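Next up: just one chain, as structure tokens, the form predicted alone.
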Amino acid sequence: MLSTIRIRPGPPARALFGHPWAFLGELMITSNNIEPGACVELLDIKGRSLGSGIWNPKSQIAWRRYSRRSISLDGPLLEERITTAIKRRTGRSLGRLIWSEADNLPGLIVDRYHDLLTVQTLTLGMDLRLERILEILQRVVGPREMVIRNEASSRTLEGMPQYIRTASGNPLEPSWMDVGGVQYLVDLVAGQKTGMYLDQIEQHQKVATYAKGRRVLDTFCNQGGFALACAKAGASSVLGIDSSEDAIVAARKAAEHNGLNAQFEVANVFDWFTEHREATFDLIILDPPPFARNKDSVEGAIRGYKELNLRAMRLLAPDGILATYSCSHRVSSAMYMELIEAAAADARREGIVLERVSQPTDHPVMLNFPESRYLKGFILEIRA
């Protein structure tokens, strides 16, 4: 039988309306004997169950739901949850296998890189169950190796150390692997995120369908995902820009390895736009990192996104294509469209929406959990 905690009287907690989190200040704690990381049932003010979650009073997000039922994660449920998440991605050899709350496994992230896996446990409840998680993944997926990428700064909010290691304890060298039809030298131990940014692979292919014969600019290019896909699709010229020297080195290696004609520069994108106001392109990609990391930064993020889109529109040739994205979950799709419209008005350009795009299906959106809705974008034709 699970220990219980209750919602505190006061302003309605989001958990009452289906959100999978309860914050420490929203809760009445009737017992000090609940171990951090334990499975706990949450009750509303009248004693009705809101489901079971993992508990950590060291975190402001003290309770994270994994089931609507009163059930422990330490029985067969953990394996059931992992197996169900993997079955949802049947047929994918590259991409996200498990995505935290959206798969009812709060704080567990697993990415697949063909015969390799990366694993992150970002909550104490999942971290305490890491060895069992690894055993299940090995049995169900059968990877050649698993890399535990537990260096995320969010772990400190849960009172956990940061580290990276392989499941076997053996070193794992970078290796060339196919990512969307292009070979990349992928470093799962020292690369960004879990090795690469996997959530835009589908967009790389989509944008590349517009690239043939066009002059392409890929900003915030990281390891060159959009740039190299466009080069492979027959772009007349390709330039990728990123402030990370390591990312640009990796992009250049991939271009050479694949025999693709693409140039890459280390530069601050805003500064680059200022210094190259006379440049002209037929296709520009804007795929920046999240600008709004908290609610106080939303206003500044909107200004930044608008300025980026304005500068890009000014460099586009008539009937050029703008592929523009935001991965800030606090900036909604409607907000993003509004700032693009404002940028077009300031640029005195007419825009036609060719495609509205969102995150791939291996990053599912969970109802009543807006934090899972993060990636949005538009592919536009910018007329004179």
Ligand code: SAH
Contents of the next structure:
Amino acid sequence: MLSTIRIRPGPPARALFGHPWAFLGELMITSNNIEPGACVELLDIKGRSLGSGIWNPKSQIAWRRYSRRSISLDGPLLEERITTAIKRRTGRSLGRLIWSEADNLPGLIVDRYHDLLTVQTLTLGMDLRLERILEILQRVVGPREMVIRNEASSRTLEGMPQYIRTASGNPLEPSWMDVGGVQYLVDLVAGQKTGMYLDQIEQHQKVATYAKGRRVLDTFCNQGGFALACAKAGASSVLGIDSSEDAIVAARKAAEHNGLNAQFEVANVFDWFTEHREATFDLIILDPPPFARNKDSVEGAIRGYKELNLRAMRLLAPDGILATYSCSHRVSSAMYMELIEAAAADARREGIVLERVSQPTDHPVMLNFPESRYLKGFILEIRA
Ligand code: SAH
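Show the other one: the form predicted in complex with this ligand, since we just had the form predicted alone.
Zooming out: every chain and molecule, the one shown earlier first.
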């Protein structure tokens, strides 16, 4: 039998409408004797079950659902959940293997880089089960090494320390890896995110289909994923810009290693646009970091996105292509479309939508969990 906790009367909690989280303020806490990290069944006001979740009263998100049933995660369920997530990605050797709530494993994120895995436990419930998770992954996937990337700042909100280590305890050197036909030196121990922006690999390939003979500008290029895919596809010139010096060093190294012709510059993209009002490109990629990290920053984020799209449109030759993305879940696809339209109006340019794109299927959108619906993009043709 699982311990139970009830929703408190008041404004309807989102868990009543299928959302997999319950906030501390939404709950009636009658006793303090439920262990943080334990499996807890959530009940509505009438005592009907809303499913089982992991409990951590140290976090504002005190309960995170892993099942609609009344069931512990400590029986066979954990392994079942892990193998189901892995089956969902059959045939993928690079990408996200387990994505938290969307895979019914709240707080567990596992990325696969061919024969290596990175593992993050961002909730106390998953952190307490880390050794079992590593044992299951080793047995089911059989990686050469696993890197536990537990340096996310959100861990402190759950009362947990930040650290990075390998499963074996041995150091792991960066290694060259094939990503869509281009080799990158991937550092799973110290690289940004878990080494690469895996969620944009599909888009690198898609955008590259427009690149042949075009002058390409890849802004927020990180290690040059878009830039190098475009260079490989026959772009006439390629320039990548990122503010991270490490990312640019990696991009240059990859260009050289693959014998691809692309230039990279360390710069703030906003400043760069201000200093280069006369440049002309035929294909521009805008792939900024999430500007809206919380509710209060949405307005500022929209202004920032609009400004970038406006600047990019101004630098595009007639019939140029703009591939523009947002990974803020608070900025919806409709909102993004609207600000692109406002930018086009201000730039006095006409455009058509060639493609509307979204996140890859290894980052599945979960119904009633808007936080999972984060990446949106438009590939546009911007006319004279
Ligand atoms: N396009 C990349 C992923 C981009 S992630 C890919 O497909 O792999 C966002 C990138 O923006 C990060 O590399 C970060 O270093 C960079 N960045 C953040 N703010 C920036 C700014 N103001 N100017 C330039 N780069 C910035």
